[in-house]
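Only one chain comes next, encoded as structure tokens, the form predicted on its own.
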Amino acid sequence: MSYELNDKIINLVPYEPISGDYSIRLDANECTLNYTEEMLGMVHNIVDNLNFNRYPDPTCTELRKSFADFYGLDYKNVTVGNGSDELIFLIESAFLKKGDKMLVTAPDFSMYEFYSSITENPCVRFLKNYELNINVDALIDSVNKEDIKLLIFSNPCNPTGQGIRKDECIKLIRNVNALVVLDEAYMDFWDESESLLKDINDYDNLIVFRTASKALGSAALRLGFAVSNTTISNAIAAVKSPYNVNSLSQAIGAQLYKNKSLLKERINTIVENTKLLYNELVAIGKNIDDFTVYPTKTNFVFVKTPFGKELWDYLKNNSIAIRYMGDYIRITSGTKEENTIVIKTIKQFILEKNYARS
């Protein structure tokens, strides 16, 4: 007898990000600002005093308190995951029963739908309009008509960079019977007044995600946060594995969130650099056909163009990595110097390929 993989995984291939060494990496929406000397000193001190022979705190209490204080929350409403990916998979697995349907918007973060294929829950796609925006009334109708049990989407959106304002989100949450999971991984770059982070106790069907991978510049730590009312928070805590976040990540994260002024300064720098990148790309689009630059509330810029593959290859050949997505490209904002080089190289590409209007 021989063992065979089941149908849902037999044709899957492991995720493989772009490989190779590049002078400029703008493909993964990471924070291009690495830790300062002060932050690195803090890390070294933590490493020197960490009890590596002991299991991590299963409740992540200090990290939850530090995160909650940074955003003005009650730490009892916070659950920590090994990155938001763990939380996405956990919530889809635990909050959906066999046969329950979930809904994703499209385009959006691909892992939402991927995990539904592993949990074997039917997943409905709600397509955004031509401008890549969501018609909230139509979305409400779709959720209710399809008897959706879980709705998940990113706001602001990865990969489009656009967002739904708070009043529209509230309208959605109040008018559906589904659990709404609002992934605010990029909200630090938009406007906290548009966040529902502080409103979670007003609703019995809301979970809000945050992450340390973007504005905090700590993708290596793999820290994701689920914020919800006490009932939902207790349920998430009950179904997660007890030691899911390692001690080093907990300790570093707890200290980083205490440095409010430094983090706010980093966020402001990223926002300003993104605005400069966006404005330069818009200027390029005015001089060539088929180069649509979408408004952004994030740390990246989304562009629709039929020559995206050519540009992607050209930039790679110049040691610059961006994200190619079929008819679209996504460029994470780098430092001011990196953005200048990227824009210069894109202009070189357009000149060499003669794409500019005559």
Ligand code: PMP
Second form
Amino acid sequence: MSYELNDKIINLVPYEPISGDYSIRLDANECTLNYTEEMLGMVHNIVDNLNFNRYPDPTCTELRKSFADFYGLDYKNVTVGNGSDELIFLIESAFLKKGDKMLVTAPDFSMYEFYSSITENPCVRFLKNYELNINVDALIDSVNKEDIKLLIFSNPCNPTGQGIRKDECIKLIRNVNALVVLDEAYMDFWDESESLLKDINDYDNLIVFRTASKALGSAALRLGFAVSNTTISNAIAAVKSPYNVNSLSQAIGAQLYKNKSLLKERINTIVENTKLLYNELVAIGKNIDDFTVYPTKTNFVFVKTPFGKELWDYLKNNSIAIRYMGDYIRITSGTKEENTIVIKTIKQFILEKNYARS
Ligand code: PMP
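Following the display of the form predicted on its own, present the structure of the form predicted in complex with this ligand.
The next block holds the full complex; its first chain is the one shown before.
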């Protein structure tokens, strides 16, 4: 008897965003605000009353209702995943047939393409322009010419922080012969009027994602949401594993989405902090060659710089984690205090290395 790992998994290594302990973690676009006392009280109450001996509700009905109410939707259009990550994998594996092609834009969230390598669906990359924007007409052309069956992208985009306006998204959805998965993980930070959440019933080829991991500050719960017309929602519900979302996360999520004013207040704080971080980085960039700071619609700032690796190392040595991505770095906005420390440390780096123009 013998077994060898197959080609598609033999060289894979488990995902580990960054190893080590850091006093400031700004590498994963998480919400830096942890739960308040009030929120923790709610969690304790749930733990005290939970039936740990029972399987979770496979339909996640209470959570779907609460999520749907928060965004003004019908809960029948909502399916819940163990984070959007699970939904990405599920949709790529179930909605594509063997050998069907999919398309991602680049740069974009890397898991879209990663899962296609597991499901064995060829993945075409559509490159963004120098400003990191997408020419929607060219994208439509590419999808149709390449006979793409599924197109997935984040809007606003991780890692670029850029947003595609709603009318452009609509043009895209209307003109491609493919299923469009629009990942709105960061839309809470931009503008709900640019979202297509409420328009899903107008299209037979649209799935919109949301997550509790960013604006809701609940990455630990692993809650992702797929919003689509009921034909697609029913299909997602039918292919997902029955107990994919644990009871504790369902119950906490359901309570969180009911607290609209608290969530809105927290989102406003994050947006304000991100603006401050962006402004400080722009000011730093004014005195440095090749330090391009991109405007952001999210809770992070994307920067093009030739010394990204060096800066990433320097910050790590000062117990600050950010994301290094070749020609770019991505810095999640922290609390005001954390952002102040990051900016101070970046300035210190630039001074020490003599990177500023004299
Ligand atoms: N989509 C995008 C664009 C993301 O950036 C991330 C996480 N970084 C995810 C999805 C995954 O979200 P979740 O935590 O819900 O799996």
